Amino acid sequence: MAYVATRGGEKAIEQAERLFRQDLGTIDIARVAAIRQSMPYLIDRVMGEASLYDEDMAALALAQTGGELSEAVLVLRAWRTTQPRLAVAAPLRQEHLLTQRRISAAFKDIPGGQILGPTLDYSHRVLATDVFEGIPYHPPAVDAAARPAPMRQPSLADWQRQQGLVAPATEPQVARDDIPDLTREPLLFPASRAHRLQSLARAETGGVLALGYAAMRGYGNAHPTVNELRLAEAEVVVRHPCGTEFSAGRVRVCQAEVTSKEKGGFLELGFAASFGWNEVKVIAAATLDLNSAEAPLGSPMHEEFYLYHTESVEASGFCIHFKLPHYVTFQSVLDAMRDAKAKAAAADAHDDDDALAQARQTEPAE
């Protein structure tokens, strides 16, 4: 692939960028409060697709952009890149969350019960049109049930395997420090089970969805059933250096188990996480993790085309960079087609030149 240096232009260039920000009009920290209260679930899905839960950020990030969300997890993970590391927080278990949200689609007695939490899932998709007739929507107020669910639910899965469903853990016990993290470490193949599953949580979401889609319909191995998906508060749990730990705040967190069929005597499972409630998103990847054990090499089940090819950053990047000069590149397929051009033509040429000749030695003398 070649390039050419552009030179000259500084000018029209800082004027382009002028342009673009000059429409966004101005940002103060009312503009950004307003986007953080009142678009939550995008806040999350820029948050997990940039592995940085701040609002604040995400918010101003979507601000600085006008919303274009490649552009928002970009700059994100660009001024992540610039903070220290303080602690590694300990991992969070299920139980241990504080869960709003709690259903099976595999299970309809599940410990715990299923807890609807906030969803659209069973509502008709309407536009409240009257905002614009100057009626304000209003959202009719929660009646509160007379007995709260609990807020910290069991695992389904260590359930399951109680009940001899899903084969027994066996994930080696990693020390918190130890952990690989993918947002220092480059992404090799065949990839940690840890760093597919941080690859996951941060991939883009329309990217997660679409392979895990052609999963779901039949270009994979395994067909998803939702066998557990969660939406809760996570403590983020750290370690004082005076050796105390401490609660340094609550994040939103979602995650998804789905099965499959039985194989060896045991329901499989796939899983994913990520930061803030993107349930699509979650299972739709757990999806792709159910699938990739045995994916053909080359398939978008397998871990290397999926995880490569869901990577925002480097996928919005590669094809940006399409908008560079590639003068010399095109310059030469264009040199290659006149070139071929001319080719044919002479040889046209010459058929001709031949056609005549022969018809003149074929013609009856006089």
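Residue numbers count along the first chain shown, from 1. So that the term is clear: the rigid core is the largest set of C-alpha atoms that superpose within 1.5 Å between two forms. Just so we're clear, the structure is a prediction, and the values are computed from it rather than from any experiment. Compared with the form predicted in complex with its partner chain:
- Comparing the forms between these two forms, the C-alpha position of residue 357 differs by 2 angstroms or more, with the core used for superposition.
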Second form
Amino acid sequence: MAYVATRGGEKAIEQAERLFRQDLGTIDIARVAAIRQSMPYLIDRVMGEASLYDEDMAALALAQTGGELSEAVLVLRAWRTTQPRLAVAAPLRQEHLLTQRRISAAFKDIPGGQILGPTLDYSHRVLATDVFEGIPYHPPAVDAAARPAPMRQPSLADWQRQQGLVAPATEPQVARDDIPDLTREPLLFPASRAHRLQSLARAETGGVLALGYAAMRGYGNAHPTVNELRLAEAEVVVRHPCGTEFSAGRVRVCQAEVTSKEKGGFLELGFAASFGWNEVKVIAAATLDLNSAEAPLGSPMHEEFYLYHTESVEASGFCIHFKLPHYVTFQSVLDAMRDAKAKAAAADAHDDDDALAQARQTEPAE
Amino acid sequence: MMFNEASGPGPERAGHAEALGVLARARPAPLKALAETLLEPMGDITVIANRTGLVMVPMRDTVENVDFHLGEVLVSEAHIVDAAGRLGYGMITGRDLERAMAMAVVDLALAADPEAAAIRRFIDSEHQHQAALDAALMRRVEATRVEMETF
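Output block for the form predicted in complex with its partner chain, input the form predicted alone:
Below, the chain from earlier opens the complete complex, with every other chain and molecule after it.
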């Protein structure tokens, strides 16, 4: 092992950081508030991948990193480690979610009905360029219904179980303090289902989409249909010192079930959920979950492949480490290359000498 | 120590969970103003904790009913006791220690007098405000209900 000494590094590093931060300008509470209010879906994505729910902290992380998502997730995860864990909340249950969007592409008449909620799925994607002409874009208000929708919607999977379409599931026996936790224990394979779903919940959106898309296009065994997709808010239920359980507030969550085909007399289902509203991520992640069982080792649909490669902090950290000095190790590559060239040149010269000698021997005598 | 590691739930006061839920979502300014009015008559208060921290949120998978961790939520917590040993507790999502402390002060006042009129009026008023916001939201959501037909 050899080392490289750097001269002037401390000053250069400080100036490099200053150059980065100076370009971003002053960060104050107004900028953080503006990011939070204007980009809720970006905030959701950062909170989900950082596995830390706080809109202000996510907005600050985005402001501080200029919107470099992997950096924003990294600083948020790093800050998370400075905070004590005060409690484990009561597990969220689907039927308790305050549901604002809930659709199924597999069953049209689902109990509770289909609620489109906030979506651009059926809209023309048109840029509001009039804004540059000084004409503000004022979104038209919703024509609210006379009656409110029910805040809670029944579980489709439970209804399917009652119909005999989905395999029965047993009630979990794990106390909430004993749920496997990736932040405190390593990810080992084969992963427990709790580890797999926690890892997918904090996985990098683009990575999950790429691998999920590959499965959808035919590189996996199962082509997904959305059994149920939900965007919702959930109550964070904690315990008062005297034992009373109460809601400390609400967080945005999303979840997807996808289904493919019959197996053993039941529909197969894949599942994923995440903090924040990020439909693409949970559909793609649920597709990976659906494909896991029959995926051969080494394929992108195998859990070891997709869980490792969608862990954003490790993946981006490994990628950017290649920017660090590799001069010594790379020197051996150069030495080998130069040696090979020298040998090739020597061999060529030898061949030339042989050819010349041969040519001389075959030249006719004068 | 985390509360869910405690020896288990104690006797629950009637309506305590609902009151705490309303206080946790109450508008910050009126909550803090109410707490200010309650502090003076309380006498000496000992602060056991007033800090930010994390609450891990598990979720139940709908396919195999497995509980897994979705991630952690940033919360603010305040835990106080008065000279008589009564305790007040506040926990809210987000980073606002004053709000958590205000909630704890109101909770402590409720422990001393569960029927305190000013507090009950505040909780009723905030509950109505929150219910109105929820109803308005769900009326907008209901406007997006669709009927699917296949031909």
